[in-house]
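First, one chain by itself: the form predicted on its own, in structure tokens.
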Amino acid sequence: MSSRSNYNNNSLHSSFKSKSVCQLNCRYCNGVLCRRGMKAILLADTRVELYSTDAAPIGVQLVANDYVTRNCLCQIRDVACLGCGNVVGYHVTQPCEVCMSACNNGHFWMFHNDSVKAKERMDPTGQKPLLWAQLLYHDKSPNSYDDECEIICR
């Protein structure tokens, strides 16, 4: 699983690089869940739209035990908002071979469409949406929200 945490933008399939980066807030309490969201579709059922991210989100916690869906053999665990406790998505703790062999974005944290509010982040000019091709995993500005949270949580 550590290979997931070493994910970087260079390994992202080209079809995902033009997608907008979104901040995701909890629909129930408006708490920030994630600042690296991407609109996506579920691999096991392409009729299902959701949001995903490639890094452990700041505003959720894993809850309960792993389970398997009826559509594939991925092991997943629900995630709940730290602000209000509502389940807002899930984390793929062990992806199945079928999903890993399909074209995927390398994201293992999923958010249900009806549980989040998404807002596109803007690029440094403030004129256009920030795209995944422009987002670097380890290159965060000193004034970023993630860095502020890291300092507060120490």
Given for the second form:
Amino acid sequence: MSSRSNYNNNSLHSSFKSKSVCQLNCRYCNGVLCRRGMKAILLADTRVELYSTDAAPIGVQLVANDYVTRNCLCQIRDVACLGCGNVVGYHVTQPCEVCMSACNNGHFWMFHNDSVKAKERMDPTGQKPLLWAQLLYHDKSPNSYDDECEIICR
Amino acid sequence: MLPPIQLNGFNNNTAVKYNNVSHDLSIIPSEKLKYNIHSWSSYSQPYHPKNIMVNKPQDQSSRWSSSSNNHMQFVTIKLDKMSIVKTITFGKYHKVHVCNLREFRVYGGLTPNNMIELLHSGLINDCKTETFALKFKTNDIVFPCLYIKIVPLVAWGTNFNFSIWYVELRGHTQQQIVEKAYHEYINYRENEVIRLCLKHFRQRCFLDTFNSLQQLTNIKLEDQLLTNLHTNLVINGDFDTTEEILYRASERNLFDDYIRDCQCKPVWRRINATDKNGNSPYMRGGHQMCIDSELGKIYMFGGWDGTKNLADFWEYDENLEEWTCLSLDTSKDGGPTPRSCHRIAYDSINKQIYVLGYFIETPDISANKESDFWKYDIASRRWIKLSSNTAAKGGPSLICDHQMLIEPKSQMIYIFGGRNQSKNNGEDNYSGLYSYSIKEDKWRLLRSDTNQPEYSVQLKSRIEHAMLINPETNELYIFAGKRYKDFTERKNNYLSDFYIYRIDDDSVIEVSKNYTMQGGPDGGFTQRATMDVELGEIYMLSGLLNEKNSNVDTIKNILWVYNIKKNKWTKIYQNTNYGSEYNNRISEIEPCTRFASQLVYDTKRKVHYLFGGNPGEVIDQSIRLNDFWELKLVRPNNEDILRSAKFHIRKQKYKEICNTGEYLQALKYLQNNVSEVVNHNDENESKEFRELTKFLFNIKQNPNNNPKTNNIQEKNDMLNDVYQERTELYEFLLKYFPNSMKEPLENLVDLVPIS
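Can you give me the structure for the form predicted together with its partner chain, which would complement the form predicted on its own we have just seen?
To see the whole picture, the full complex is given below, headed by that same chain.
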């Protein structure tokens, strides 16, 4: 589980709202893994930097079985890139009490730093980075591949 | 393009001629084959198919990865030279990977469009390199390949693309050999095409074409005996001579192949034998039996009676149907201590029995964990201790649930698998393949479980498997059993694979990675197997089963027959109900379900004997069985076949009499000659016979007797009808004859593509 602050359904702590939204590509096959990435640090080991997201990402799938690391008691399971099958991160299937009570960003999907390439997304003006505050909770649907560019038919 | 012609069924003399190439191939070592990538279905960047040519297990990108996981994916390899391809080796990533091929097929051929299947198997999702034997001959025809096509079917992770990391092919490229094989293969195909034409022309009554083609090519369609049969039956309509030919064929045992292929009927008989004092062996499981087929004597030693190990030693006389207790406790007669899960093997030349291994209870840490090795001399009734610790002499440590057998001519004992119980200082969990020379008193480790020759098929050790020896080919057949990754793992891992170990050249051939997938038995444990080398058959009685899609063990008595030549399993018996009530009720009809029983086969009398075992009683787990059974596998004999053949021949003759309009004669023939060859116990045949009367009321006008119709066309039609009917009868009768004698099974018309 990653980073501080409490996540309360549709309201993110202000420190997360100001973070930029990243698109994450697989470092191995370049396939799109996720369009809602957030740079974060691991709660259980703050030296570890990674990317996290709030909903099941489009380009990955769970593989193998749950396991527990030395850091905490969270049950986690690896996720692999659908393009090349390499393990690119993990999903917290059952968070532990310690992590849940600590300050976290509420994200259960993590990507290893060395497995992904991150690119900041731009806001509709194309000038400034897109911030988490501008992403709406109800847009969280994993299927909405492109959640800010609406195609208008007129 | 026509689909490939199946390579089966042709002349005996041609088969002998082609053996030369196969013989050469077993002597020459195989070499690594150079290749290039010829074509592929798709790939995703940067996983180009050419990556499979190099083995870099550390590099995640050194692989072919498809860009889709549909069933259209493939990679086709073109070899530098036309070669005889014998093995394929798959390298893998250094970690497990969801893109590894759980199931795949390999095809080979001389052109990319005309290939036959060489392998259907799957990879284990680990980092170990795997080697598979490829089919390179069928019916003794060695066929060279220029193209090899790998078709992924299922990846380990659903929804993931397929990846292949490394492919190595091994075989023969020597020009002389490959060219020889190529010419023989091409000749074979040319011959088969001519034979298919000959069959077609004769079937369609183009007899002039048939004769001229036969004369021009000098290729024989079939054995002379069958040509005689055809001439007499189809052309001359001489039914009496037809019957005579079949009778002579039966005298020459020509129906043996057919009889062997017939489904046999199991007949159980419970033997209630005792010794002279009225005693018989007590209940037990995990015991051992061996048989002296020559004298008809069965020996039984040890086992577990539900509470303790046994050391009693019995002899059963098949002719007298009588037990004799040779010893109530062999340890008091200078022999082995009480034991179970040991193995015994019988030396038919010196009439001696060997004993090795036993099971130790896990809490029993104080137990002596040294592996003793015994010999019993039947003539002198004496036990001889060959070794008190075989491990010290280079043999196996203390093992249980292994397999042991003797090749009597060479006086060699082979021991494979088993659980290693004295495991300390990093020894393998599973015992490997050992040989023991009786003459030299010398052990040799042929294959350890963990350290096996590179680029060869791995012989995974196991427990409670089956092992048999074919003394004609000097091959060990190894199949079934159980293997955990380690013994703490609780997951069932029942095997349904089949390997041949060739003693002469110390090589392993994989016959099947999973025979369940090919319609064979389910994976299981404590199977009991026997073999009849004469019939080319292996029999296997199932014990504990792990049936498809189930995690629960079931105990069923299922008897399978495996035809060695055809690589085919057939289920011939299963007792369907389970539960002690049912079991008790039928205890005189067939044996109740069990495992850890013992089964031996008398190769001379062709009878199986089954004794005891564990019924798997849930309430009282200490119950073991002491029932003794005889099992005969009954097949049709020559008389049955002749009778059935006569029925079909006389049916035709009767119909033809009906055609002449002589219905009184027809009726008389039906009542006398046809009736006497009908098996009235067979409902279908009896019905067919009764329905024959309808032809009496359906009499056609014979054009010869009818002055009004001089219509040649009509007459020809009728003759044609008769020719067709007789041809059908001829082809029906062919089923009794061996493939090597008869016309091709395929039909030319089936080779016409419909598109």
